[in-house]
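Given as structure tokens, the chain that follows is alone and in the form predicted alone.
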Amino acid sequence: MNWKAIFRIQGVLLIVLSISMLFPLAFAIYYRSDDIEELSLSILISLVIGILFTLIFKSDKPLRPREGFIIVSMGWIFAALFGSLPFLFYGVFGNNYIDCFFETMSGFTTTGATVLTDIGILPKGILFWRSFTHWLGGMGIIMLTIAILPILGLSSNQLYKAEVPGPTKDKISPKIKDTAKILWYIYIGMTVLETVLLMIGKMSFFDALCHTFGTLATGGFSTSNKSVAGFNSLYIEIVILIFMYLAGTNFILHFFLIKGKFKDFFNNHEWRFYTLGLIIASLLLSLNIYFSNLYDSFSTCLRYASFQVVSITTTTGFVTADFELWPYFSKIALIILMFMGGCSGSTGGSMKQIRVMVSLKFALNEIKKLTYPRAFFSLKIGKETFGDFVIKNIVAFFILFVSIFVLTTLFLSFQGYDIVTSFSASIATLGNIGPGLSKVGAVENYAFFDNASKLVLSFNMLIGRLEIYSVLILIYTLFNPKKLH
């Protein structure tokens, strides 16, 4: 195992992280908040350790696939460890570093689960950093490094495979670095556009920017204790809903739109499945809520239901209504949507739409094979044929995903938490969603969990964001080092 190259790249990532902290520092200086010293110290520590890593660990050997997975997994852990320093130094959670780590991991993995009971107490610099971790984690800190630092060279191919979510790794350009740059240009362009549109809706620049970070990264951190509901604006909700939907769409498809390749965009079967599912779910929940007499009109039911359906499916986690008060059908439907997630190649989390499609088609093919034993049925979605390797990968992912969900639920229930809280907190963190049901519902938080549970849920966020395999490879490597030489 090429540990020198692995730790050298961790040093590069820490340097990128320290540079990223300059943005919240600038806001802290502008607003004259009292977190300037804490942010400056966090930048200094991250920068110094990052430089030391790059100087001490040197290797010219090319990276192998498993080393790419390990670099990505360790990169997110290092980001959470050092990204939590502003929270720790300012004393946001007293001396409880686990709370700081939980909040930061939730930010970078775009989960949006919080242990804060009062967001309004945070100074502007740290509040901005909290939301900015979403934006960095949305497209991926590894992708950012690939895009701006040629130091990674040919090794970037292995990092790209480990970083990009979904079973398929589409590329815009033959060069990974160029693909990463284009995706970041699209990401930045959408950030500017949504920020401007939210400011038109009379959001302050600071609030607009923070909510844009949470939207495009499908994260869900808000500057208000009431989330998006705190602004009570239909215009703002529509803007955020549209951009949540776009963030849950494969970013390669956005590139097709920009290039005028409309046929390639609209012929994408995963996008069609994703869009149709959102429409059907929104209508069903709207009808269910309407006939339960919770709101005055169907338009109000449609407003709240469609926002929550898109927010939960894309794993954003913004809320405009307390869905804990909704009928059982609506709550169960939202739980099911938590397993679906966005499209592959999007910033959305959970299982991804393409995996759901392949799993359903695989099950249908098995029924056909039992009916017609001598016939051959290939697994095709549109014009794309999925081979045995991809199918086995998706089936294994499904088994691992459900197994981790069940084990986390059992652990939380063993800790004494009720079953609804346990299973919804499990899927809400594993799927990088944020809010769940019961004690982790739309208007609640994760502060009541004990430290052991917070660490397990933090692990859930990480393994969900990196889609299981990267983290499991790291764990296997640490416990079976001799077998990998």
Contents of the next structure:
2 protein chains.
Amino acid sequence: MNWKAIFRIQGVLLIVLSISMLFPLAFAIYYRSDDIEELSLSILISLVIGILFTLIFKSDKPLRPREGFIIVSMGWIFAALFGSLPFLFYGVFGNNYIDCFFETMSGFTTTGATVLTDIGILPKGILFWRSFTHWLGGMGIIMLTIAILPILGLSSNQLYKAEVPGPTKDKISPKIKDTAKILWYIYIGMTVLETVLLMIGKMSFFDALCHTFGTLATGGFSTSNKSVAGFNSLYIEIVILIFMYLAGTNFILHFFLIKGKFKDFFNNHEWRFYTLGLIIASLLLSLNIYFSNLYDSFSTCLRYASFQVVSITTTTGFVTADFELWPYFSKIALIILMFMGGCSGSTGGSMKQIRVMVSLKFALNEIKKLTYPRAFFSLKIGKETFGDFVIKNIVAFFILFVSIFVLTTLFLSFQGYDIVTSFSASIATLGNIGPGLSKVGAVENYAFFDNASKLVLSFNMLIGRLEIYSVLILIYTLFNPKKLH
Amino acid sequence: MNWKAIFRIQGVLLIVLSISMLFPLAFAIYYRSDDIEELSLSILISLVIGILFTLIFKSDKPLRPREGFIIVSMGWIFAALFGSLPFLFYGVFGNNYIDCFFETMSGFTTTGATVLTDIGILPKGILFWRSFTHWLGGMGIIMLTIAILPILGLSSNQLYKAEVPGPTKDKISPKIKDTAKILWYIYIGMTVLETVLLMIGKMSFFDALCHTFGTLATGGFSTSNKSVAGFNSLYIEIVILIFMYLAGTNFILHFFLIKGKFKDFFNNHEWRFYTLGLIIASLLLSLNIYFSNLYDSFSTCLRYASFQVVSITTTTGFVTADFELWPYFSKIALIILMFMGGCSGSTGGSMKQIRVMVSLKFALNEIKKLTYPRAFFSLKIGKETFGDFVIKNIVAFFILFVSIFVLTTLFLSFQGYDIVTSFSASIATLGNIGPGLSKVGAVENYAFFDNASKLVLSFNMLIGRLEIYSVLILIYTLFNPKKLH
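Output the structure of the form predicted in complex with another copy of the chain; the preceding block shows the form predicted alone.
Below, the chain from earlier opens the complete complex, with every other chain and molecule after it.
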């Protein structure tokens, strides 16, 4: 294992991180809030350690896929470790560093689960940083999509195919940079657009920007204790709903849209499955809460149900209604949607729509195979045929995802938390959603958990965000040092 | 599809069923209970319809695997339909036929979930029939193990291998009969042994026999409203615990034991995993309930924890303590054990230990593959290497099992049942266990469910008992009539 190269890149990342912290510093200076010193100190520490890393660790060897996985996992851990310094220095959580780490990991993994009981106590600089970690994390995910997902077979090859007919291996490396650029432009463009639209809805520039970060990264951190409900504006809810939906869509499809390739857009079966699922779930939940007489009109039910369905499915976690009060069916449906997550190539987390589709289709194919043992059934989604390598990877992901969900649930119940809290906190972190049910419900937070649980849940967010494999490969490598070569 | 042959075999089965009902009739006559007429009528109806079926449907064509699956599924449905007649005629559940069907399906699938609120009201003949359906179901499962499992790759080939070196295809057909005979002898032998041992513990012959049926089929129907707790005897608990454990073990291993092939026995990795799992789970739960000060001594905790762990894992469902009162960790652990189930080739239900082992190993192998893309990792359990065909089948089973569990949970929550009741009733029926948590907890029953839910849960028991595929192939065939050929 080329550890030198791995640590060198961590150094570069820390330098980028320290530069990123200049933005919250600027806000702190503008608003004259009392966190200027703390932010400056965090910037300095990250910068110095980052530079030290790049000076100490040098390597020219080319990187192999497994090193790519490890760089990504460690990258997120380093970002959370150093990104939490402003919280620590300001004493947001007293001297509990684990709370700082949890909050920052929740930010960078775009989960949005918070251990803050009152957001109002945060000074503007740190409040901005908290939301900005979402946006940076989302940008990282887009990079991940391009660099890691092709190895898992869930590739963004579609974009290459769309641009260059038959790319050769040599061409891929510069192509990755181009792809990244295009997707980042889309990400930044959508950021500007949503911020402006929210400001039209009479949000302040600061709030609009922070909520945009939370939306596009499918994060969910708000500047209000009541989340989006705090703004009490149908217009704002609709803007955020639309952008959550867009953030949960494959970004390559946005590129198709911009290029006017509507056919490529509408022919994407994952997008169809995702969109149809959202519509059906919204209608079912609207009816379910309508008939339980929770709100006065069906339109109100539709408003709350659709927002919560889109927010949970895209793994954003913004809240406009306390779904803890909803009937059991709606709550179970939301839990199931938590497992689905966004589309591949989106900033959404959890299993992802395509993996659910492939897993179910694979299982149903087995029934056909047993019925007609001599026939051959290939696994097709739209026009794309999935090969054995990719199917196995996806199905193994399904099993690993469920297993980690079960283990975390078991751990939390061991710590004494009730059954619904345990399993919903488990999926809400593993799927990078944020809110769950019971004690981690819509209007609750994660502050009451003990430190061990907070660490496990932080780790859960990391595993979920990095497509499980990245983190498990790191663990596997660390526990099998003999095989390192 | 050779429907004539399929219905002809159902006719034979109905004749066998009517003959089986002579046993409860004998008990009814012996005890002079008031259900002699009802049993006689049930016998007559089953016999007449059975004979009619064999006269009407005639076919000489050889059967194909898919017809085998359909025969099995329909066999259990017919058995439940006609086996419920004594309950109906006696009016055990007033005139609610669905309750009768649920109770009988629960018996034949060896689930042990009951809709009876007071077992005491049953006359001896019908009470015996209720437990006897377990024993018949268990016998059917052994047949299934030999006939169906080899098609899924989870074969009882080990027995052929042990007996005949290198069997040719022609030899398998007579061999199946021999295997079936051996395993049935073991089943009957264990029945005699447990009945005698329970009678030594001062159980009446009637109660001993009924509890033996419930144990060896991993069923769980008791003759006492308090289940095994009603006998309040450590000796009886230990006897039942041991036989539950044996019933959850692969019956081929019992054959090895009898033949003195101890090495073959102890080298079975599924058995090791199963046994080790039971020991660890028993100890963990003992400690968990000990530290929550529920019982006065650790030995009492060990007594209750080990019985409940073995009962739930083997999918029997006998109860000696109200685990609804246990801490959350113990309850979640029991739910996880419900998914594990017995060994392959046992009468135990649910996913089965070997499937859990293979699924997890398969998923972990994918991590290794991604770390070392050029290396080849085969999936081995002990000395046995699992091929692609079997792995895919097992993994698809995992996905289907989880999917059906989720769908049933969603349905029950839609009917208005709380989250814990919904998901525990779902797995308790799909895994053929019986008791779950909350409203279907240790000392509760399934009587309060509405009729639609009872039907869905009956169907769940059937799907779980017949290794999912059998039932889904039936459904697939019925909904794709064009492809019938």
